[in-house]
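Single chain ahead, by itself, as structure tokens, in the form predicted on its own.
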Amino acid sequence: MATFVDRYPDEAAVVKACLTVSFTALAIGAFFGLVQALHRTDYFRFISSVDYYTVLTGHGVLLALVFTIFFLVGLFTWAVVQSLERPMPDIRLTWAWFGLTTTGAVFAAVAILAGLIPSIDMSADVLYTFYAPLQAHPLFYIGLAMFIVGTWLAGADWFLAYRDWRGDNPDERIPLQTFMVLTTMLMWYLSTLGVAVSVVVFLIPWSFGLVETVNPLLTRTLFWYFGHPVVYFWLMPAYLMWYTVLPKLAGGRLFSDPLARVVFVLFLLLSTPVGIHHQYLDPGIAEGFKFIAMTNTMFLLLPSLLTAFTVVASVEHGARQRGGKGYIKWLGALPWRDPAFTGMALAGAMFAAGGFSGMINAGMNINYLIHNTLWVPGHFHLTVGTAVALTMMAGSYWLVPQLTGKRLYSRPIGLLQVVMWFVGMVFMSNAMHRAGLVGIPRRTAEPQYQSFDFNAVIGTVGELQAQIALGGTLLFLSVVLFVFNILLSAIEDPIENPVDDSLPAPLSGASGSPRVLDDLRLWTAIAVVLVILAYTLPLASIVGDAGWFGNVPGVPVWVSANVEALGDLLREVVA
């Protein structure tokens, strides 16, 4: 039986190109993560604490945006093609959005990395959350704008493929993987409007000096309007693989197609009108709006719990097909020697822990305890750093052979790699959460205060630092093993049927669910109404208080301004 690359060679080439960019960003970003872990804990320092923030920005942008989203666009292209069983409508459009997105990512990366070279008057040390008043070089914002437009074109490409398929199949239900891709993209279109307006209308003109001031709270709010849904944009590729690939690897079938559709519809409706829960401590937003955002956020637990039930039921079905018995013993019948299965299963288990810590973040009163502490990166290293990243790496062990027609170089190395990532993240995220509880701040190269000591409730601060350094080192070594395994797989000789890439039909198919689930226009309209209800009054209040362009001149991080001038700007911002 022919694999994906034999059936769709042009599309396989695009997906491989996307994964190449994704894995390159992963390698660089992971190295930056190691540098941060060792520098911050004072185990090994070879950069200045000023350059730490360049490394921190590079780590966040390359991993949270470039690695994840390039993997997503590659995976979604594969999913649309294989589930609709037809090539993309026009491969030139597919290559066009790949080229635009890649160019944008390169522009943003150049602006960031230039900060490490003093002779170049360019920097973008504005961290992953790139809102004002920190001001990056214009190239950074231009790159971001191109990157976002590239993802929009990718979505248009997938919708065109769906339109053609629908013309030939007017009465069929949308294939599940395509349904997941389309609902995710609708959520992405809706949520990126905020950051697009922020970058194009405010940040780019401001960075060029076309406007002198900016409204920091407005750009923060527009960022977080996008900043929480982007979490689900990262997660949806993982969900797609948990729902449609993991049951097959376990030896079974998806438990319920309708439940999967309900989950993706709920994410489309609920993921966008919640971003204000990232701004509990921001002045200028009324407490009532924050309370509404908290309530909306708690509703997001429902699709996560539905996913936990459906995926575990599917995996258990697979285990019982392999001879598993009893209430717990069936776990032993699962294919734990398969790195693709083990990595995805461990990622799902870690996501459950991340969900619990996320409830603390979302709780309006408890959030005050851990706001801007190490708890926060501890949380998102469980979610995007493991649930997403580990699923993507593990899924690659199953996906890459069908894109190349070559076998995976080493399954034992793959198994070691996914287990090493899991162990490393247990050390690091555990220590980060505990450090956050005693108030140790995040986003600083020098977490010590003069004449002040942090006192850990259990253990010591030194032990927490040791765990972070050890965990960061294991995570970096895990990425080295992953890249090594993928690179050596690429030079293997082609073979026939390197992997079984067929996906079995669900136990409960789409035919048993109401057709209204496939009404994408209806769900999009409801999602838009919810966003209007959640954001109209807060944004009107913010603009009414300080105007569209505010009165803050900003803090440029890329000009060679002297310290005195920079101090003047900072004082104006504080005032």
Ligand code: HEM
The other form holds:
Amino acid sequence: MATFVDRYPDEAAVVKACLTVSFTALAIGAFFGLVQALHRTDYFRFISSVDYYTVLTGHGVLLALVFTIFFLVGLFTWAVVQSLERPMPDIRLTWAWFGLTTTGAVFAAVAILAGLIPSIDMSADVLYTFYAPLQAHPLFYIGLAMFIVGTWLAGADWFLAYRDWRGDNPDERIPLQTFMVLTTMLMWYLSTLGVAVSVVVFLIPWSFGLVETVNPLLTRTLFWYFGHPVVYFWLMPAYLMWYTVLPKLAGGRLFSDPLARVVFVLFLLLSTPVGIHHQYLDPGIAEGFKFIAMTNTMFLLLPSLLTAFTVVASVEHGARQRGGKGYIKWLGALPWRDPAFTGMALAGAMFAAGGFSGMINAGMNINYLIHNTLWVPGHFHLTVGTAVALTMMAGSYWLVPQLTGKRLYSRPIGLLQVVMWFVGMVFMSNAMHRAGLVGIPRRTAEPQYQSFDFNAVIGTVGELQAQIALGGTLLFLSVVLFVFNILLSAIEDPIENPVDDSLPAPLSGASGSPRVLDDLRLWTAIAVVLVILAYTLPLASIVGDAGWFGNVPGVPVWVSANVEALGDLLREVVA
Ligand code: HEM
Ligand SMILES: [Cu+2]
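Moving from the form predicted on its own to the form predicted together with the named molecule:
The next block holds the full complex; its first chain is the one shown before.
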């Protein structure tokens, strides 16, 4: 059968555009990562420590939000189109959400990067968590709001495609990839409500000076209401590829389709009522609510353990199809020369390690040991920074040829790239975890804290710094290889079937499983109830303590006469 781009050229163009934005953000963000790794460890400094926060904000926003989410919207569009086997209902709507998300991302990026240019009165050095009372230039918040609304429209687009398909196929089970997209988006709608309210109702008016004060605990809580589910928004594209693409690359088939559905339903139910686990150290939230968030968080381990089982079982099935034998020896029969397979497999292995350090983060009492230390970036460079990022890069080696009709420029370079990421991350992340354990803080350009001694239990602090700098350098070089491999693939000549893109049916299909699994209304309703239970009382007490708009004035990271004038103007218009 013809490849994706021949069957759906219009859709392929949108997906390619999404990946172009995604990889551009990856390239810039990775460069910032290198700057941070070398600056913090004092190996090489060419920015001032004040600009460090501009760079760190850029790194967080460009990688954790732009790179991941643009990849997601591209991948999901591909997944919906190819699993429903029909084009998008109206390609103009598809381009419209692409345009809106891209404009929003560019606005936010401009507001951040302007911080590096002293002659421009604009800055957004508020880090990707944008905690009030740190106050960014309004353009930053406006960009974020547009970006989020863009993702909502993208979801609407996929739901419309599904509705059309349902009209023609009233009795069929939802195709697995589309099921994954729809459940993920339902979770996203539910959770982005929090951040949208925070940005639109509180932060934008406040950054314009329309309201004087803000309630920092309220905006923080709304941020984390979205901030935990967003980690599943990053992960679900990786899961989609682990469940539906990785088994095929391994030479096998997905072990169980119904189990995959159960996992996605569990994420829809459990992702949101846990956000307070990021606020164990926030005063103003009663311990009991924190305890509930911790309990819910521990339940969330279940779908990830189910995933580990299902994906490994599918890969083992693949290895045995390829002649693999024995308890462990089958591992040798896997296609380790294929960069797409190897990258995803290594990403999955690192996710297991990230899961373990995540359990430490989630424990209310041991969290105090590592809170705000370098342990935390150590943890999430394993999860979003590897499980997600490496799966996306590796998956691209299989996906991009379907979008361009051209073969990958070099598989050996691809293989070197994914292995280099893995090795770089072993150095950087492990050293970050250890540095956190001795109390070295995160989010600082000057971690030496003169007159305060950090003593490593094993090795030395100097050795930890060296590993972070070395790991960061390898990671950056890995991104350089990735970007060049993809760019050089773009100038290959088109060929008939650049990659084997067929996806075999699961070993155990959906047909025998309970129909209730596909009842999206039911699962959404339960998810809403769980959110109401988890959040009503904490929010009521936060608002009761300090009011909706609080009593804390802003601490602007920008100084701009223009914005003040604009604020005056808006105040007059409103009055
Ligand atoms: C070239 C590869 C990378 C390098 C060298 C790198 C390096 C670093 C370092 C050293 C920090 C800690 C800075 C500090 O706390 O002072 C950091 C923070 C961070 N990194 Fe990375 N990183 C890389 C890739 C990624 C990727 C792929 C992602 C996500 C997809 C990511 C997301 C983040 C986030 C969200 C933060 C926290 C920012 C904050 O504290 O506001 N990084 N990175
Ligand atoms: Cu979380």
